[in-house]
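Consider the single chain below, provided in C-alpha cells and representing the form predicted alone.
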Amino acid sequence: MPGMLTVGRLSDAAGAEVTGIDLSRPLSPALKDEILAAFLEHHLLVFRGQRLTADQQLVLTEQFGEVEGHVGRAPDGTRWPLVHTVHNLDEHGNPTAEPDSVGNYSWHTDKSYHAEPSLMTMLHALELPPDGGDTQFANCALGYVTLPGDLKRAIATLQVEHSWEASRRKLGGPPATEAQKRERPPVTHPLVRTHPETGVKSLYLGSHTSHVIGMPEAKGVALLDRLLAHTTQPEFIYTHQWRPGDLVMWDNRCLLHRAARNYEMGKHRRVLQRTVVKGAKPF
C-alpha cells in the first residue's frame, strides 16, 4: 500500500521535505507512523505552507508525546510558555540586532541540562525576513562515525556535565536566579549517547556543557571544542532556508542547531513559534 506522505531528501547530512499533509488536522495512527519512519531516517522533517495557530501547534506537538515546559523567561520575569516564540524583537516589539535571548545562535541540542533533555522540538515560521535568518543544524551521528577509532575507544566511557547556568555564562547571558539554580541544577550524560530508537551512537554536546567528569577542566573543555568543531564541519550540516509557513520538526538527539545572524537582524522581523517534546535520559 503506498504511503500518504511524499518524502524528498534535502541533504546528505539531515534533512527531508514532506509534502501531501495538513498538519493543523489531527493525524491519524497511520500518518503519524509514516511521519515517524521519516523522522528516524532523516532526523529532520520539513512541512510547507502550515498556517498553524498556537493551539493548533500544541495539539500537533502532543501527538508526540509530552510537551516540555521552559525554564527560560521573558525579560518582565513570566515564564516561557508551552507555546512560545522565538524572535530578534525588543520589549517594544521592534527588530533589533541584541535581542535578550541568545543562545539559540550557538550551537546546541534544546535542553541538554535537563536530566530527561528534549526528543523533539518543531519551530513554525511565523514572520521571516526577505533574506537570510537561516537555520544549521549539524548531524552528531556523522560526527561520531567519522572519528579516529583511537578518539572513540579514548571517550567512549567519558561523562559530562550539562548546566543552564553554565550556558548563560559562556553566551554572556544574565545569571540564574538562586530559584532557577535550584529548579535546574546541572546535570551528567555520556560524551556519546545511544539513539534510543535505532541504535546508532552520535556525541552529545553544544553550549550548553560545562566540563568533563574527572578530567582536568581545560584538557575537558579543549576535549569539548575539539569534537564540537569535528561535527559542525560544513559536510555534516544542513542548512534550513526558511520560506514563509515552513514547519520543522527535528531530533535532538542526534542534531546540533543554531540560528544565523545572516540577516538584518536590527531591521527585519524574524519570528517563529516553537514546541518542544520531552525525552527520556541518555545512555
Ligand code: OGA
The other form holds:
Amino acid sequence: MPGMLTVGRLSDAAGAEVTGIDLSRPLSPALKDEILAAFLEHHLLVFRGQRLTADQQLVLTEQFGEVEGHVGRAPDGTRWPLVHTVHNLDEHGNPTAEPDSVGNYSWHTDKSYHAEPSLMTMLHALELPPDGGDTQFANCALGYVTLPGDLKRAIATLQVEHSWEASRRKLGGPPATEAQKRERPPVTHPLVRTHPETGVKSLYLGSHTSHVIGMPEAKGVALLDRLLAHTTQPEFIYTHQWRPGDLVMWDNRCLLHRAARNYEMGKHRRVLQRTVVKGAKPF
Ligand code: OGA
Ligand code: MN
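Taking the form predicted alone as the starting point, write out the structure of the form predicted together with the named molecule.
Zooming out: every chain and molecule, the one shown earlier first.
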C-alpha cells in the first residue's frame, strides 16, 4: 500500500524529513504505524511547519507510549511538567550565555541514569536565534557496527554504571546533595544494547556514564571516552538546523545528542517545547 507520507532522508548518519501531515490532529492508526516505521528506519524524524500547543504536543506524545515524568525540578522547586521547555533564559526570562542547566551541551542519551531511560524525545521549535542553535545527533548503531571485531568481542558483555550524580560531577556542577542522590540512585546498563524493535546493536554511553563495572576506573573511563569519540565522528553525525515550527522526534535507544553553542546565547532566545516517551530497561 502506498504510504500517505513523503519521507526524505536528511543525511547518511540519520534523520529523515516527513511531509504531508499536521501533527496537531490525532493520528489514524495507519498514519501512526507509518510514522513509527520511518522512525525505526531513520532514528530521527523532522516535521516542518508544525504549530502545536502544549496540550496538542501532549496528545501527540501519548500516541507513542507513556509520557515520561521528570525527576528534575524547576528553580522554584516544582517538578518539570510533562510538557516543558528547554531554553537559554534566566529567571527573568532573558537570554543568558550561562543557563542553569548545561547538561544538554554534552553528548548524552536522555535519562540514561534511569533504570528505564527515555525512548523518544520530541522537541518543537517555538523561538529560535536568527541562526545557529543547532542540535547534533550521533548514530550509535553505526558507532558499534564499525568497531573492529576484537573490540566488539572485548566489550560484548560489559556493563556500565550511569548516574545523575556522575553526570553532574563531570559537568562541573555543584555536588549532588544526599537527598538528590537518594532520589536518583546509580543504575547499570549494557555497553552494547540491542534495539528492542529492530534487533540492531548500538553503543549505549554518553555524559551520564560513571565507570565500567569490574574494570579499574581509569581504564574503563578511557574505554568509554574512546568509544564516545568513535561514535561521534563527523560521518556519524546529523546536525539539525532548526526552523520555526519544526517538530523533531528521535530515538534515544540508538542516538546520542547534544545542543550546539553555535549562536549568541546571551543575546537571542531559543525555546523548544519538549515531551518524552518513557522507555524500558535496556538489554
Ligand atoms: C533535550 C536536549 C538539546 C537541544 O531536550 O533532551 O538535549 O538542542 N536538547 O536543546
Ligand atoms: Mn537531551
